[in-house]
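Listed next as structure tokens is one chain, alone, in the form predicted on its own.
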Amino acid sequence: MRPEYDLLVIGGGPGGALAASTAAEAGLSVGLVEKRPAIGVPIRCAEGVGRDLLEEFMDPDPAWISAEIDRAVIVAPDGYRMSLEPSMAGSEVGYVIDRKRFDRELVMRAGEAGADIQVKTRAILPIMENGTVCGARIEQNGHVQDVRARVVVAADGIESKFSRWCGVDTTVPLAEIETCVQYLMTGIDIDEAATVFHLGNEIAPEGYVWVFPKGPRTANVGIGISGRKSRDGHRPIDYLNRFVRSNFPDGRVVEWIMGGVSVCPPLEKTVADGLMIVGDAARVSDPITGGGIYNAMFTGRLAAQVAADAIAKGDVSAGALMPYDSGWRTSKLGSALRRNYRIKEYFIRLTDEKLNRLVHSISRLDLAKFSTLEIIKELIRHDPGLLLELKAIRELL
């Protein structure tokens, strides 16, 4: 790697790709460190992105999309299934991606605007200079050298590493991080336009279970619980297996993964002194859903555009980073997260019998649009039984 850049980023994935393509677009000097030999694996979700979110970054592309999704299903504890059609399903309508491939064509990109990429390299230590990021301590096959940078990007996924040995506690509550295993299963009779979400304490204590469709007879199946129901015989990998059993025996493994993601909120602060902090690295995946790929490309592009700002003008100070925090705390997507932790704050917390009457509830509403928002409304206004249920959360409308 060259010795030095504008802009150094920390990971790979789709927060620390558009970083890196946004500022070498800008005309910054940018580096980019993977520490695995390849971008794009080990696959650790689920793959699902609605349309109007990807479309607001790049055109599909039919390399990388294993399935285009034009409803959602929701499945009760009881096993009663409430299906949206696409006129409902909002942010549900979309694709499931080949995050192999997808991640691969948005680092290629940062490299096609002239960023320097490095696979199979990693950042052992940050460069600090009177309490201000300047760079990182890089280790390549044994090689380790110094890359100073005028401004860091962290996007180095979960409780970021990073980050922490920058200063900040990126530590995630084990109440607030969901635990996951997801298998990639063959030979299983699927609906292949619809993503499918199974709910129930008894299946996916506060998590639930998924089906996303990747092809003909195929799909990523998998859960995720929270870390504090996980417990000898109640991982979830014990919930999957039993998932499966029940409803795909027939079907064959042919890829499995595990993981986590936070459910809690961002960080409190997502910049310090010549220091950015992006995607699963700031916290920012949805606390209902744990998705995380539109919110990391949103706040990597953010980033950039912020620290090609301050670069030019010669300050990247925290103070002068800011524009980024607020920016993204500001927007649509801070909004929603804000709103979305109450929400899943309440929901977890609902016995099966309650999660049985809120999706019968909703099967019956009248929605323009499916949405976490629009589904709270609709239900206030139309079962009085619910209204003390729901009064908790009734002023984030």
Given for the second form:
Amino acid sequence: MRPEYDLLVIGGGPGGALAASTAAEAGLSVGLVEKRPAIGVPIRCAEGVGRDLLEEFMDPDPAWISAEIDRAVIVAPDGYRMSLEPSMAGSEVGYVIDRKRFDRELVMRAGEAGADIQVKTRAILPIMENGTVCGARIEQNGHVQDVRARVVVAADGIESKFSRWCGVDTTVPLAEIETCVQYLMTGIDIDEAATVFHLGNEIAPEGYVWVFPKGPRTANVGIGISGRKSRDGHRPIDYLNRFVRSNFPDGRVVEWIMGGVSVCPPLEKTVADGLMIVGDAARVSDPITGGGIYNAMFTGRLAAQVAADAIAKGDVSAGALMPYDSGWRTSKLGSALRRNYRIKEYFIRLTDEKLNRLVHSISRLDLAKFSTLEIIKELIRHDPGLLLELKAIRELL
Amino acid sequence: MLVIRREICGYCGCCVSVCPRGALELIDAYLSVEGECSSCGICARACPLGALEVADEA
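May I ask for the structure of the form predicted together with its partner chain now, the form predicted on its own having been displayed?
Everything in the complex follows now, all chains and molecules, and the chain you saw is the first one.
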């Protein structure tokens, strides 16, 4: 690492990588540090991403695509399976990717664009001067170094410690962390072109179980539940083992993946003097699905664009960086996050009986496009009883 | 005090995100208590595997 950069990025996930490559392409000097010894490892992800969303950033490459998905199956608490078919192709059809390769590809692109990359390197303190973030103290293999930067991008994921050290409260409320475990399983009978979501308070309280194909007879089988529902004997690992015993008793587990995803509203402010916060660290993962790959890439790219402008104008105050904050909030992503948060608040209160009714109703819909928004719009049109139930969220659409 | 059962911990960082005091820090594959832990137990609830435990002070 050089002693000084225009932009210092903390974290080498998709958010950090997009910030670094975008900034380097704009001509800024960029350093990126990743605390893990490898990019993309260990995985903390179910690896699903929408086709349209991904293609906003790059062409799909077989090198990091594990499976192409053209339908989704929702399984109600009573076991009723509802299939959303390829004819309803829309934004939530997509890919299951290989994050180990995908993340590495993104960071390598940042490197090719001119960013300095350093792995096994942890930011241990921000450098603060008069309340402005001016860089970070980093440590690699016991070697400590101060790296100054005009702007620091905190892309440090769910932990989001860097911003906290800078005085931004990033705490996720217990009720709004989805605590997750996933097995990569082989030797299981799956539909290789469908993502499957199992709902129900017995199966996954305030969450869901997912089966995302990773190739022939192979899938990410995982669960997320609300932190407030988690306790001894009722942890994600317990629910997952129960699910696997009854659904894939002969499957083999070749990888354990753990992690947390926030389903709270985004941080109230994602900029401070000299600091921008992106991706999971900014709590911009989707409150319904938990998906965060696109959201991280989108915020990472936008942060770098705004940083480049601010640096060119010689003002990196929170006010000068605000176009990033207001930019993502007023984007399609920002409004989706607001809407989906309120929909999530509604859905987590549903009993299994109501969830059953909901899934049965959705299966009778004639959907032109398969997306959360379309499903809810159609539901309201279709089921007069549910209309009352959904009144609270109707105004959001 | 907070006990970290390292044989169970999957070093995923879920606990770090919910700690109201920012007392937990994940250093690659090593979770450590670095700030002032109040033994509130929120992290223990959030852990997907059950690696954290608030033990009674002796």
